[in-house]
Each structure stands twice: as C-alpha cells, then as structure tokens.
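Okay, so here's just one chain, in structure tokens, the form predicted alone.
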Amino acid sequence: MQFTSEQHLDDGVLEREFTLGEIPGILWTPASTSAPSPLILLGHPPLGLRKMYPRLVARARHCAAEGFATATIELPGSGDRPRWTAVDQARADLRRAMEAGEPVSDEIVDALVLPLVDKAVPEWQAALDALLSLPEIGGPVGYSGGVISIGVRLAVVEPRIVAAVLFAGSFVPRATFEEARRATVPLHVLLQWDDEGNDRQPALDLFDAFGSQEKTLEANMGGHTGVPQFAGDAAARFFTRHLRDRPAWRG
C-alpha cells in the first residue's frame, strides 16, 4: 500500500488516498484516538470513487465521530481503472431491457454482478490485509454498503468481518441467495421501499435467506438515495454494539 496524498478535513478527520497495486482507495481515520481504531469497509456501487466521493466522505465522517476508521477502494472496471468489456456489455443489455420495459433476465443479472463479485472480493481482502497492518488500525472489522452481493460474499468468506450493514437496492443473482444462507455474522439491512430502479421483493427474499441469528431489516419510505439520517444513526449504533466491545483482530 502506498499513500499518495493526505489532508485533514475541517473536523480533524485524516483523509489519505492510497494505491494498492493498480487499485485506488481512500482511508479516513478519526481526529484523535487513544487506541487503534476498529475499521469499517465502505462499499458502494460501481460508479467511480470520484462520483461517489461526496456520499462516501459523509459516511466516513459520521463513522469517525463514533471512533471508527473507514476505507474504500475503486471497484474493477470503474473510475480510472481499465474498462471491463464483459461487464460493460452486461450494463448495455440491462439498459436496453429497462428502456424497453422488459423484465431483467437472470442471465443479465448474473453477467452484470457475478464477475464483479468474483474480482472485487479478493481485492477487498487484499486491501484489508494492508489496512490491518497499519498501527492506527486495530480491528475488529465491519462492512457497510453495497453492492449487496459483494457484501454477502465478504460476510461469508472473510472471517475478519464480524458485522455488516448491507444496502439493498441492487440486482441480486440467484447464486447470492444460496451464499446468504451461509452468512452467520450479525446483519443490519437498509431498504428504501420506493427504490425507483429496483424491485423490493428480491431484497425481502434475500433478507429471509440470510442464515444469521441476528439480522435486522430497516425499511423506509423514499427513493434509492433518500436514506434518512435516523437510519444511518441506527446503523452506527449497530456497529458500536458489534465493533467497539470486541478485541482487535490478531490474525
């Protein structure tokens, strides 16, 4: 991991951009802590870090106020990373189906999401290796955000992640429902009931499939980007319960 820039935001949060091989990312750490901070990985849709930055930094600052470090990475095929022809084709097929008012087939969803999950999850794990080697990051680790299929895979295969807040509102492949049955970490799922681009039923079915003994679904009225502040506050309390009172990850 190589840090390429740093700045202190006006609330004292330290923001550092980094690269991990070809993967860009951003790390935010609280202004002052007496011990290494727990870490929350901030997931996001494949729209590019620059486009997502205002929403990501707002989430990071909110987490820093609770004593958590946060980090995110650029997803494959997004932002300044090389284009990914197969996924670009799947996105084009998705747009054509939606513009024609046709159902989005399982084949389109699988082609759009599964290759992204397969490539992004090992990259998140490599980033986690590097982040946990920093003296200011001590774990434990949570995951917060989307793409929900990436969050599900990480919750299943990455033992260092002990809790997850998952953002519903993305297409869900059939294979993700089977993976969800193997999830055991505590989960808090946020669903916007009137999401204009996504059918809520798959999100409800996915929540039902999760194998976790502790799982909460918080559904609020409003569109895709209209998550109310109190829902974010509830997610912060969820992480406080599950990250603050656990020991740091020791490998």
The other form holds:
There are 2 protein chains.
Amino acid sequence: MQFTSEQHLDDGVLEREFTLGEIPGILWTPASTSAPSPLILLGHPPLGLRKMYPRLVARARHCAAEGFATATIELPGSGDRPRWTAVDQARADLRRAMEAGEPVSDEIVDALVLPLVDKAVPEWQAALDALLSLPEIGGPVGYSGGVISIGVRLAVVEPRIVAAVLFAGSFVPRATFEEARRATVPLHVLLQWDDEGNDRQPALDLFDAFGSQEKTLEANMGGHTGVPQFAGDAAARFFTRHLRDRPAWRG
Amino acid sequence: MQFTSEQHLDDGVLEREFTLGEIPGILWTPASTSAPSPLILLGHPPLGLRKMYPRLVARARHCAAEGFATATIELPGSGDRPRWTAVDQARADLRRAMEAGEPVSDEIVDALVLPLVDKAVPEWQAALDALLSLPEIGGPVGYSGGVISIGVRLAVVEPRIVAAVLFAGSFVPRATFEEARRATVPLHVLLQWDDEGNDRQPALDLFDAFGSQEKTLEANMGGHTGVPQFAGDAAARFFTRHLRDRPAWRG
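Next up, the form predicted together with another copy of the chain, please; the one we just looked at was the form predicted alone.
Below is the whole assembly, all chains and molecules, this chain first.
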C-alpha cells in the first residue's frame, strides 16, 4: 500500500489517496483520536471514484465526526482502472433490454454482477489487510454502501466485518439471495421507496432472506440519491452501536 | 377533566389518573420543565389500560426523559368502560373465522374497527382540548401507537397533531387506506417483520398509500411486543425532530 497524496480537509479530517498494486483508493481518518479508530469500508456503485467522490467524502466526514476511519477502493473496470470487456458487454445488454422495454433476464443480471463480486471481494479483503496494518486503524470493521451483492458477499465471507449498512438495489442475482441466508452479522438496510432505478419487491425479498438475527429495514421517500439526512444519522448510530460501543481489537 | 390520583414515579415523572366524563385516562409529565411540554398521545390496542399499563408507563418514562408529556385514555368498550355489544360481536366473529382457518372478510374487519375509530377519535380530540388547557402542557402534539386506524384518522382530521409514530397492524379496513392518502404530517411507521398476529403485506401497502411527503418505514425482527430498544430510540428522535425542535405554541 503506497500513499500517493495527503491533505487535511477543512474539518481536520486527513484524506490520503493510495494505491494497492494497480488499485487506487482513498483513506480518511478523524482529525483527532486517542486510540486506533474503528474502520468503515465505503462501498459504491461502479461509476468511478472520481465521479463518486462528492458523495463519498460527505459520508467520510460524517463517519469521522463519530470517530470512524473510512476507506474505499476503485472497483474493477471502473474509473482509471483498465476497461473490462465482459462487464461492459453485460452493461450494454442491460441497456438494450431496458431501452426495448424488455424484462431484464437473470442471465444479464448474473453476467453484470457476479464477475464484479468475484473480482472485487478479494480486493476489498486485501485492502482490509493493508489498512488494518496501519497503527491509526483498529477494529472492528463495518461495510457501508453498494453494490449490495458485494456487501452481502463480504458480510458472509469476511469475519473481520461485524456489521453492515446496505443500500437496496435492483439487479440482484439469484446467488445473492442464497448467500444472504448465510449472513449472521447485524444489518441495517436502507431502501428508497420511490427509487426510479430500483424495484422495491426484490429489495423487500432480499431483506426477508437475510439470516441475521438483528436486521433493520429503513425505507424513506425519494429517489436513489435522495437518502434524507436523518436516515444517514440513523445508519451512523447503527455503526456506533456495533463498532464503537464494543472493545477495539487493539489499542 | 378531573384528576383522581397522583404519584411521582421513581424517576420523578408525575403520573396523574383522570376522568373525562366517563372516560378514564392517565397523564405523565416530566420531572422538571422550564416551559410547557410538547404532548404525545399514547395509542394502544383495545385491551384495557390496566393490562396495557406496564408498556404504556415504559413509553411515558422514555418520552419524559426527552422532555415530552404523554397522555392516554381508555378506548370505548375496553377496561372499566361499559361493554360494547357490537364490537364484542365483531371480535367473536373474528375469532371464529381465525379458529376455522377462514379468511377474515372485509365485513368483519369493518365491523371490528370502524365503529371503534368513529367513537374513539372524537374522545381523543376532547382529551386533547382538556390536556392543552393545562398550563404545563403546550404544543405541538404527536400521536404514537396503535390502533393504526385511529392514528390515521387522527393524523388526517386533527390539525393539532403534527407528527405520528404508527405501529403497523393487520385488520386494516379499506376506508383506512383511503384516509391514508389524505395524510400530510410526517410519519414514522414501525413494522415487526415477523409479527405472528399481523400480515406484512397490508402494512407495506398502507405505508405506500400514505400521502405524507416525509414518511419512514422501520422494520425490525421479532414479534408484536418485541420492538427493539433502538427502534424506540429512533421513534423518540423522530418526535424530537418534529415536536421539540420547533417553536412551542405557548410559553
């Protein structure tokens, strides 16, 4: 892990860009901490870190105010990373089906999402190894955000992740529903009730499928990017309950 | 309104029983206040105040800690109030249908709920008149709890109620869905995902029907009486946002 730039934001949060092999990423740490900070991995849709930066940095600042470090990495095939022909092809197929008003087949959804999950999850795990080796980062670790299939896989396979905030989305492969049944960590699922790009029913079905004993669904009005401030606050309190109010792994 | 008893609970909350004509009720006011308190009306299922008391007083203490006065009244036909043959008959019809494994007809639901709503809502409004005439009670006013059809009617017809926390329930008359479309106040709807006594789908349909621009659905695991502590906290924050962080009507 190589840091490539560093700056203090106006609220004192330290923002550092890094590369992990070929993968770019960003780490934010709180202005002042007396002990290693718990860490929240910030997931995001595959639109490229540059495009997602304004929303990511807002979430990072919010988390830093609660004492959490946050980090994110570029998804395979997005942003400055090499194009990925197979996923580009699946995206084109998806667009064609939607423009033609046809139902989006399971095959298109699988081709769009599953290779991304298979490739991205080990990358997030490698980033976790590197981040947890920094003295300023402790545990426990949470995952927050999309792609929901990546969040579900990480919640199931990565034992260092002890709680997750997931953003409901459409285009959920059947395999994700199966994995969801194996989830055991506490989950807080945000659903935008009138999200123009997402179907509500698969989101409700996926929530129902999660095996976790503690799971909360919070649905609010508005579209995909219109999550209200108070819903962000509720997600922060979920992390406070599960990451900060339990003993750190170190420090 | 006649106060019939008064006691200080161990946390200093003042609990006063009262009668309003033939209707018994309870008022709880915070231990110390510098100004008239906002008021939350505590709704409850028609099981009688005595039976509901442990849950009501717990909610009242929680609200008092946030600076809210709370009050509740006995529902018609419940507790120490005279039996109400028509509603008893509808309850018997409901029990018979459920024990026979038959679907509960719209007619049974209407007969069970609509007369209760028609009679109870003006009583809650009369209680509101009396409570708001006390110097220690100011506005604004919220409604919290079941019967959901009573909460919906009050939220729609009573302009002094500016926000409501509703507990999802089954046996929702078609008329309540129609009224829900006319709701405009902010709503926070609690749904117990695995409630053994309630159907999930009508609760989701009713949430969808509400006309309010701000409405949140919070679903958690567990049965009817298993609302987790953190969900109670979230409902309290909803009231803080809508009742306390706006100017009082008086004082």
